[in-house]
Amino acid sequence: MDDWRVPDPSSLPPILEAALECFARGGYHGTSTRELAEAAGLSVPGLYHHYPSKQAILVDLDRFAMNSLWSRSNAALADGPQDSLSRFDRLIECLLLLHAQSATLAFVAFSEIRSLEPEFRAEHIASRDRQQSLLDEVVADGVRDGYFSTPHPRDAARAITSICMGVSQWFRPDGELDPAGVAERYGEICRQAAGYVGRASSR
């Protein structure tokens, strides 16, 4: 990934882009296959040529969202100094930027977990847990290195995840903050949630 801070606006395939708009507007269960086909500029048989079912479209959309989150997060972690505070700051910046820049995708991927069939819901949960482990690690490392003072690093990491994910529910392009402003302001809040002490204490 060339720049984890900049999303690729053309990266979502057209059918998934159409499905994203439909699911965001009417929900998965409130969107018919015919509506999906019309939004994608296809006939219903044409849509079935690409996907065997509406569920398959949702699964592909969910996989796209989770894979994008994973690849951007790992690119952020690798891009710069490897001390625990720098890694934390870049990962948080990545999560906040992504949930602002791709708010609709992030919102649908989260809100439609309930609509995934059991095997695909299990796949999503496994991807979610893998993603959470990245933040669990950097928060724990920050506590170990004296940057953070939280006595409950795993709980703090999960609270921080909720802060980042919540951005997709309220962010608006015409709002007070642009994505960079969200990353800056809420990045400070995430540091505070981990108990940032201002500098690494000597141990």
Contents of the next structure:
4 protein chains.
Amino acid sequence: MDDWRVPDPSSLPPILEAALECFARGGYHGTSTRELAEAAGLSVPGLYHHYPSKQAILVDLDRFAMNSLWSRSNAALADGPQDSLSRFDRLIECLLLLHAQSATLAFVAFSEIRSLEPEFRAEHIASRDRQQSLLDEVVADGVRDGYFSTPHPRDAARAITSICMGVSQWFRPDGELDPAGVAERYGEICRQAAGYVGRASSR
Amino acid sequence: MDDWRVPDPSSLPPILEAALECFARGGYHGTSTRELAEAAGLSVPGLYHHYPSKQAILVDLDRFAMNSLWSRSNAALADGPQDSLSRFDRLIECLLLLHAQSATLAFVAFSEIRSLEPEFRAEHIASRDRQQSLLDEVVADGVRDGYFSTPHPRDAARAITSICMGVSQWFRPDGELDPAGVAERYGEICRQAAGYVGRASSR
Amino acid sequence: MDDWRVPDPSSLPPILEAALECFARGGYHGTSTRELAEAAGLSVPGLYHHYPSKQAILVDLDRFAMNSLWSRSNAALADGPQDSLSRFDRLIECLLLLHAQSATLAFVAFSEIRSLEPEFRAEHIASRDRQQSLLDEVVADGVRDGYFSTPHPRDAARAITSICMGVSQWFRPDGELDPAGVAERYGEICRQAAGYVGRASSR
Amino acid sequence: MDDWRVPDPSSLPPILEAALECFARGGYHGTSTRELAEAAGLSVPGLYHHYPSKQAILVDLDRFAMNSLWSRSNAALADGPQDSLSRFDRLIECLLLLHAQSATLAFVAFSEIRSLEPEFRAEHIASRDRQQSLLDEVVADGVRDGYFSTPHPRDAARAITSICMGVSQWFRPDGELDPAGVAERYGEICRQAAGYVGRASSR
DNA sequence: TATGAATGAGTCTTCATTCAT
DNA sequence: TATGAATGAAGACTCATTCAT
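Show the form predicted together with the DNA, please, because up to now only the form predicted alone has appeared in this conversation.
Full complex below, order starting with the chain above.
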């Protein structure tokens, strides 16, 4: 099972889909409820029939993004050989695919953290930390097993996270690379960032 | 001359300094002119005496950040040995230092792009592209000269940019690393991301 | 027949009962149809099945209050000796009982006059004037028959009305006095307000 | 000094004056901020320059009314002979004058209690109780000194309060009685309500 | 009658901005 | 430049009401 590789376009409810587009274009504070409603094909009170507030829409969007990231990451880690290099490769592939396939969602979830009210910001940060710990672990395992030579695994993991999240900043569906291409090319760069020493030499 | 290494705290005019703090905390749209004025120790009309609009403040802040990045980068490139590896190292060091020393400024300049009106957004993007071309060139030179093995220099440069900009997201003055520490540790990671093959073996 | 002395709790239809409580707590404009529906155990469209508008509910409530006041007053006047003092006493007793027993209804009917649309406000005022004329007549008769010494019967009647209506402002079911106690104690005060000269001396 | 007898028309700030008229006509919840602003000859933000909220306007109006009632009452009690009947008469005169002269203000302060948010409602009620205690005391003193025969002084005081407050419900500047006429005629009724036994017979 | 979904008009409030002083 | 006062436009949100099911 490798569902974690395929995009799931059907999953975002239409109102969130519309909100996503609005927030990506104008930002949370730069988007009015009128715009949100119009984008969703509703009147303003119609929008409020489904969500109690503008903030609640952002929160739902953010939760969707973070949950999707988490569940796909775990699926990727579990799906295949369990040696640390394979796990690293699959997790990176998953992150890169997602940040390319769902670039807009990832972008908004990342750039609107400050727009979340404290309670939900804390929730987001907890999700983000939990997510980061997956990568920390995988890089540390790779170092332990001799795949990676980085003397600072946590910094390498942080750099790798920046690379993956950076994808959502520049990825365009009509660009040179498709998501799979991004995953391959930047997956290799992430390996290097961790100080990959080569399969052969490490054994 | 290595002024590009030292922070220049005096350079941000007080109003921009105050605005920076406000925008960092609440975002551009989340900050009112009343807050800006108060943070700057001015009345609202007093603020308008210095700047014709809220947007103009953001624009000035953004220009300051991009110009500082540009001029320091060029100073770094010019300041020392001109072999491509040295130039790469100094440019990376400059970028990392700046994103740590001026993390807030870099963060705001990056995260408020969408808050710029079209004209100024275009200006920002031009600056950003011009800036990116510096790194593209340095990486390409490094590949040409055998320092780097990456088969995709532009992608490596993009990944490196993500690493450097990422610093402004997580850097805290009271954290484990000081700016110089960041520059050293993440400088090494950036080298790896470009596929650094070692000084010796490359000659 | 002295039904006019006993409260008639069954008589307020449940929807009006619920609306009464809502209006008493938050006022007409401060109560939403959603609250009305919920208080009545109905959905909003369910509420509109019974009443064509929120205003119609208030109107019904108001009519109920004014009609009840009117019919009980007439029953009280008719029920017993027809000398003017007895008629005065019974009318006052009726008013005081009602304003204590149905304090909430009286309170709402009185305090939401301004919330009635012009047509219904006029109707309310007509009812109120008709009601006041009962008291005017009874006081005037008492003066004519030598029971009361007030030189200004209409003003005395107005003061008495204030006393009776005032009951609905302060009466609490768990207070010191029960409705009958209120009727007795304040009935005496109302007599005094009319300049009661004593049964004996007046004959 | 008998300032407590003369109306003080200059004292209500113009915005409160305008709000008073609006609230009297349509009620607090029935009056929009737009109406308030227009009545005050301001734009809506102009109104908010002077008051932070609609509620704050009502609170100010209410405080003004209650403070005026309190300070005039005390002035009336202090101004003249200190025997309990004179004090009773002057307090009643003061209350009646005020409820006629400032009928609208008294009406609004009374009828919008439920529109005050809990904190300010509590404040109002404290003022009202403090005010009522003045009358309780004066009636009790009158009973003690043999001026009044009422067996229930507190109930008599409550009835008298209802009479005085009732004035603000029906008083019209162009009506039969002017404020002084109201004070005289209803002052006598209030005496009767307390069971006035006559100056002579009481000595 | 209950329900979910919807809406035009309106709510209070705040915005960036200006002007007279 | 500071201040108090002001405003048109817009903000998020709620209202009473309706309709298809």
